[in-house]
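Single chain ahead, written as structure tokens, the form predicted alone.
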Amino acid sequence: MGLDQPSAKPHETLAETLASDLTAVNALIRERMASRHAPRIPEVTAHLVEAGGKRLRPMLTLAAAALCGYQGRHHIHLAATVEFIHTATLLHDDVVDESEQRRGRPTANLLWDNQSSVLVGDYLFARSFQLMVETGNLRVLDILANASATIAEGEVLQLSAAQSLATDEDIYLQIIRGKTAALFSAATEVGGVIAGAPEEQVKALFEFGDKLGLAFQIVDDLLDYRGIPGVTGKNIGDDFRERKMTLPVIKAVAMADDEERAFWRRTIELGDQRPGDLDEALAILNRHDALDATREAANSYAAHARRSLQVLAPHPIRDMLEDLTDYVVERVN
């Protein structure tokens, strides 16, 4: 795939292929984020929407619709809907997490305030439902409404589970399904539904989005311990410092002896972190091969995602989605 060549990255190739549709999506986003009465709404929204994100989720909707031969225009509405939902959740997440930076820029809650971030996020959720309704398709409304509920449910679950050693892999998967995979799977599923694709293909698109989303988030969590900061944009150990029970730690805790468990309880549950603790955490993770096991989990979900696409007819976009899946996990292989 020539991953060393920026222009050959799969998400960029997909964006070039879908360029005219993406232009229409961006125009619709700009139109619908406007507000006659509250100019702060487009200010806050533009800060995040125009911050250089890859538009991966709306691209998945456009790609799924194209893959199923859709000829209408409602996929533009659905792609904009997906991006609005994603942006709304980011605004809310940054308030909950007290974040100060996103995509290399100060967060909206830091530049404005928490109230503005929460309320603008609410506005974008409302706009997303208006866009869904305009398609006249109750099934896509059901899919995206359920995804929105799952996202919120996952965030609430994370509040209670993030810093508890009782958090196991099943709970972790439930959290990341809400955090990431629910919107990925909804994005691909609605593309098939709006195209009127056979049920087998719609199910395959859902499976692809779900498993790609899980692999994507697991890789992201693994990069926190194994990534290269200048490449990933993350500092090694941020999740550890924020006391997050991500999959590498969950796997290490499951194999911990009494001394190691006491270490995890002090650093994660009690938040008593001292100089040298990150190095000790990395040593424990490597001792139990937790990082390699996490990488294998991501590879397994990615392989499942690729298999799901085989239900769909051969198509250049199908090849691009397969390449995208490979690219997601090759960041840690």
The other form holds:
Number of protein chains: 2
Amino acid sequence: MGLDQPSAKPHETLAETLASDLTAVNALIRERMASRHAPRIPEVTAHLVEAGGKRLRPMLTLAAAALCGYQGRHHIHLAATVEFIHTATLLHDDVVDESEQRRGRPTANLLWDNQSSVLVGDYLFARSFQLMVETGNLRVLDILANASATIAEGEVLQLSAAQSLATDEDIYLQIIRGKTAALFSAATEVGGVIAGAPEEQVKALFEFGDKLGLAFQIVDDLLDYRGIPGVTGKNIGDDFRERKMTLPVIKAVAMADDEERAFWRRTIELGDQRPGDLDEALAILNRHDALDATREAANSYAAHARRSLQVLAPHPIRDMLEDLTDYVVERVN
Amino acid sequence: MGLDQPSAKPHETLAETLASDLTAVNALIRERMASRHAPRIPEVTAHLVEAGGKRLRPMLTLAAAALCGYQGRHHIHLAATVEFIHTATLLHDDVVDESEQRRGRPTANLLWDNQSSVLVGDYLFARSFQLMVETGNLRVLDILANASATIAEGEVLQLSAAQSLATDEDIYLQIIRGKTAALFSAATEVGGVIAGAPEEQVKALFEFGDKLGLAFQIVDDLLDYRGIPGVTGKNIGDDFRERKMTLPVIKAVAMADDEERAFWRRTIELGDQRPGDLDEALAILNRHDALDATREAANSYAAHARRSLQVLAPHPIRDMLEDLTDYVVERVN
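Switching forms now, from the form predicted alone to the form predicted together with another copy of the chain, please provide the structure.
First the chain shown before, then all remaining chains and molecules of the complex.
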């Protein structure tokens, strides 16, 4: 798809602009996911890494490095690092969630076993760690170590916060930082750091990644109640059926009267769901404008992400990141 | 127990000599396993970290640093790092093995759930990573990144090597390096590196940890066929019943005639075990002196470990590491 075709999606335009870097990243990923000793490893990882993910996170690193005029080769290592961490997280998530599908294909834990998913995830973490050490940049290591801790902490927090009406917006933010924003912001920040960009720009890149990640995850959670099946690839009400405390429900619970509170307690906390409950949930969400308020939250983070980019010098890639930000929230606007 | 009491075990003597460092390590471990946001994390880790492990791996780091005359404080971070990696590995192992007991107590996956074990393990890996970054020493990071990859690769390899008569001594060595020796050797090596020891000493410390770890694991595998129940804490034949390809069986399979090969194929590969099979297995192992040959392998690695220590200057701690090496193989001699 050409850059001049207005129908290209922002992440496709970005992929085209960063094509030679992305090719190098993919080559490095293939090289490093190999294991001389354990053939099970490339089997499992290939299933995920080659499964047609959009490479959004590595592109954020490549874009940030390009925006800061980086001329070296270590952004390739960092982009591969970020994708390995992401893939490792997916492998472990699928075990934790007992998922059977990811990106429309059977999950690794279904094709092989939970054991392979846990251990190959650990292997990818270790490989990502080797890749980042190769950059020889301690600040980059610090950023990625902190992101790893935030990711794991958010996942554990989600375990205890799930199905509890006490989960508030603060806890939700910590969870989605761990789930999505921490790796987005680490991806953009290390791109600036490896380029030796001024502190103000590094901070702006962090803010951009963080707020884009928050907007991205909030939109994802909103689409679960407002999506168009077939277009968004999600079924309306999956999160409700799985009793997840996402932002729409958290907002509605905060405004609930006694009767509504009893409804949420029964359906989410106790898991006693009956025919018609999803419609009732949607009616309550709409009564309190919880879906609109959730959309506003996503829009507000997206606006913050866009503003952060203004600290960086004008550049075609900066425009693409702006377009990408618009695109993320466009699905619910 | 006093140093002058001959009944003190070598790791107890070492613990007493390193007591103030070990206190600092324990304080750091407790501080870093806390999580402001997710109270499940310290619950799970406390269960393991406080469960009375011998702190063997962190002691190796402290001992190595002391032997090389280190005067700083980063050996404390590295010792805690090593213990966190070990604990994370145990959490994931118990999920993989579906274990129900560890150190005589119910495992975390039984007390909580597999999800918590996977995610808290990830959290400890991330925390270990933060701790080592704080040392600011890139070589240390490189060593620990490589060790992490060897550990994960060994675990995956074990999945595919289990129950296969094609598993030979080379594969077995890779597996036990991943399972035990890689973290032992990283623990000792980083102690020397953080102290800025000469290359020859760093290499000797690596060799000591590697060979001690190999001897340690081979002894463990031998005790499964030759242990004294109640004394070693293992039941005779557990590995046989779990169809594990450990060194005694590998040696016996290599020397098997057709009839014996059929026996191993039925009991290990096909898992069709009948009453009397363990006795038959022991008879075959003894017929080929496979247990003696396994003991000789452990003794040979222990001797190699002891020789490596001679590169280091005489020091009471060096003597203790020698005693520790003797003690490791003493259980089967």
